[in-house]
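Coming up is one lone chain in structure tokens, specifically the form predicted on its own.
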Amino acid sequence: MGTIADLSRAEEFLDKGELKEAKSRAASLCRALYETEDKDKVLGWRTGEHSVMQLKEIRRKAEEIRREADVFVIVGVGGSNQAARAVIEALPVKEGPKIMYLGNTLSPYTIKKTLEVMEGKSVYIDVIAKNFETLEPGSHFRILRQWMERRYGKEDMARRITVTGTRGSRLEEIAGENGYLFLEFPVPVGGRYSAFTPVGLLPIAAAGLDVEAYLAGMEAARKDCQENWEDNPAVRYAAVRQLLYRRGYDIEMMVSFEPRYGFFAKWWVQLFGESEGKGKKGIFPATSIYSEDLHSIGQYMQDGRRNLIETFLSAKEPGASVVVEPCPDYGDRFDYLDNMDFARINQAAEEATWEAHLKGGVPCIRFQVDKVCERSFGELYYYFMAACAVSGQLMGVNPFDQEGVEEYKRSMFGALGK
């Protein structure tokens, strides 16, 4: 298995008897995930059977987009674009369309600037909305549709638009009425759990990334969680973070010395924030990218309130080599770095931070993969989704609903006269 979860140093903050009991309960919940009938229609993400759909259509459309588009706009908010965006931003390819994102803001400035970039370009869009009631993607679809109507004939425009939603929704009706490709957003999969559905698969394929490797990572992690339910990264992580929470550690910071994980961390924040922040409970999820944030948030991590958990995400292979060459005539006093690769420098900074924060009283956890690639993203997404499902239940909340989000929507729609 490529993903390694090191929780040993965080476990030092916990009572061994309590930890054994928590792991046993977490294991039972993990086992139940795969043995329980999905009566509430929220567990479709567990296997590819109810999540991985329409691969033939996805591959065909992705090839067309890569061949003919200058710009591919992904229209979605939250879980409808974050998983795909994290992979695309971390693993850019040299050829293919420029990937842009709308449906995730109400800023007129951002919308206007995106439309300006699209001018004179061959544009394709994918509108992702599970129930097609969310304001941001719905309003942006109208803007984009009107923009495209002014530039393309009806048939040409139709082939440039893909919509991803649930069967029976108004979005599916619009696709049928206008000849758009319709991809299914499976009903039993929530947005933040949709990384392995057409929601994530078309954008990843259109970006020229390896969908097969990505799904292989998912399947490897799924098999580990289902067959090794007593002891896998998801179970151990869920048990440890929930015991820490009971001891007053109510903020968890996901950090990485690899900036390529910046959007993955945002996905993680949504997954746990939306899943666990209920009933006045929950670990507050936050994120920092080191080493830049060590010069700001690092001070708080070292000497601030001791209610923090720090979860490191790292890769063994750095992905590049940059060596500091000697410069004896300049006198910059950095000669101690002569002939040193930045991979070593970055690793040294990570290990020093790990040790310093542990000594400062912060329980530290580390998830490590072999390298930043499609397969490791597949593994990480699945492990964290399974961990979130178990962790939420350990906390006593439903990790699959989001009533708090719906409350702000009701207020906003009222203010807008809906």
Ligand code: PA5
Given for the second form:
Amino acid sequence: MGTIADLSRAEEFLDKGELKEAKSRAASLCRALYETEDKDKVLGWRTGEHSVMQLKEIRRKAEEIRREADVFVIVGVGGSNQAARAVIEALPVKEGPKIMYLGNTLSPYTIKKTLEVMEGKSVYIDVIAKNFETLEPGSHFRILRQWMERRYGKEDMARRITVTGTRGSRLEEIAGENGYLFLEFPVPVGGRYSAFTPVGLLPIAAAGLDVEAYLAGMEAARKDCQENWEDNPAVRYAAVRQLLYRRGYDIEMMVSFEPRYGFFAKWWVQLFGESEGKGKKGIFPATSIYSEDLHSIGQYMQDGRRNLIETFLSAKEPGASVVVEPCPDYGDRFDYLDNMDFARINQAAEEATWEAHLKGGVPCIRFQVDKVCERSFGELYYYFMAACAVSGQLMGVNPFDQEGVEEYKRSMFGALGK
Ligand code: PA5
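Can you now output the form predicted in complex with the ligand? The one shown was the form predicted on its own.
Following is the full complex, with the preceding chain placed first.
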């Protein structure tokens, strides 16, 4: 088991001396992550200490949700829902409630459609909001509370609501006043770094997924980053992408031939976009899912402006087997596929794309895991969070704040008369 980061084909685009120097700077920053005192309260994710916080309550509530709920609504936006969603959407969720998401849009159509699905069902919700001022989750909590109060009454509704917020926040007070379960969103963990806190753990447990394996993955990657700070996937990746950036490669596309990674790539976009895009700097993170997007973005990747880095994410184990059976009388000219498994066909497409794009002048990076599973998600989340922390600092930005996001909120609040 283990995440493999192959950076060799991207390193070919770089000067060896510069690369050595960048790796050594990245390694020092990685070591500093674990040796620096957390004065700004932003490094709470690095030790994984918040992953055991309230784990018993989380398990108990998850079991209740799985037993009693037909629909479980996760209310949150950005870092407050992306990590859990990526795991849940990628893995086969065992029997249990239908999981839905709110708090991430202001579209009345989507809100209405979600409420319609909830009609006549046993509904549980988890409202995740670090700063309980964000309009999207806050307003949806209002709507859901009213909806639930009408259906269940105050008492029955109380057990159906979990809130995940910071200690001392208005959200915690509301939980106390109404008897909702309160889970802590640790202050020293930013939303996009919160995959291993109650923010990610309750939804993953409520989906019936293996929380232990997920945390074991995190722990393996944490140990690797902390103990092998000189050379681990996070350090190598951060160094290479920063050097490429200095050479003018300012767009990075995370691609996968596995559509199950679609929401993971969204999480990655959020992590790097919000962490690095500041001070008029930053690699623009984007994502494409192949083969679908090979027929659109694939053209640009092959032959458009040469400012692109392509980061492939794949799993060795395909997770299923579908073999093309021979049908000599069909005359469709696809007989060359006879007896081939789609696992092989998909892999051939991936290798062909990798080679073609390299030839076209795109530095290609590959992250590969054995299997799409809870453990590998734990590893990937941790490696990318550590990489982002190092990479942002190499670039000279603070990878833990998001002033730009606050700007849109200020102007929206103004428009709405707050
Ligand atoms: O990573 C971040 O800090 C952000 O993406 C937040 O998670 C997002 O803005 C949601 O914030 P909040 O939970 O405070 O509403």
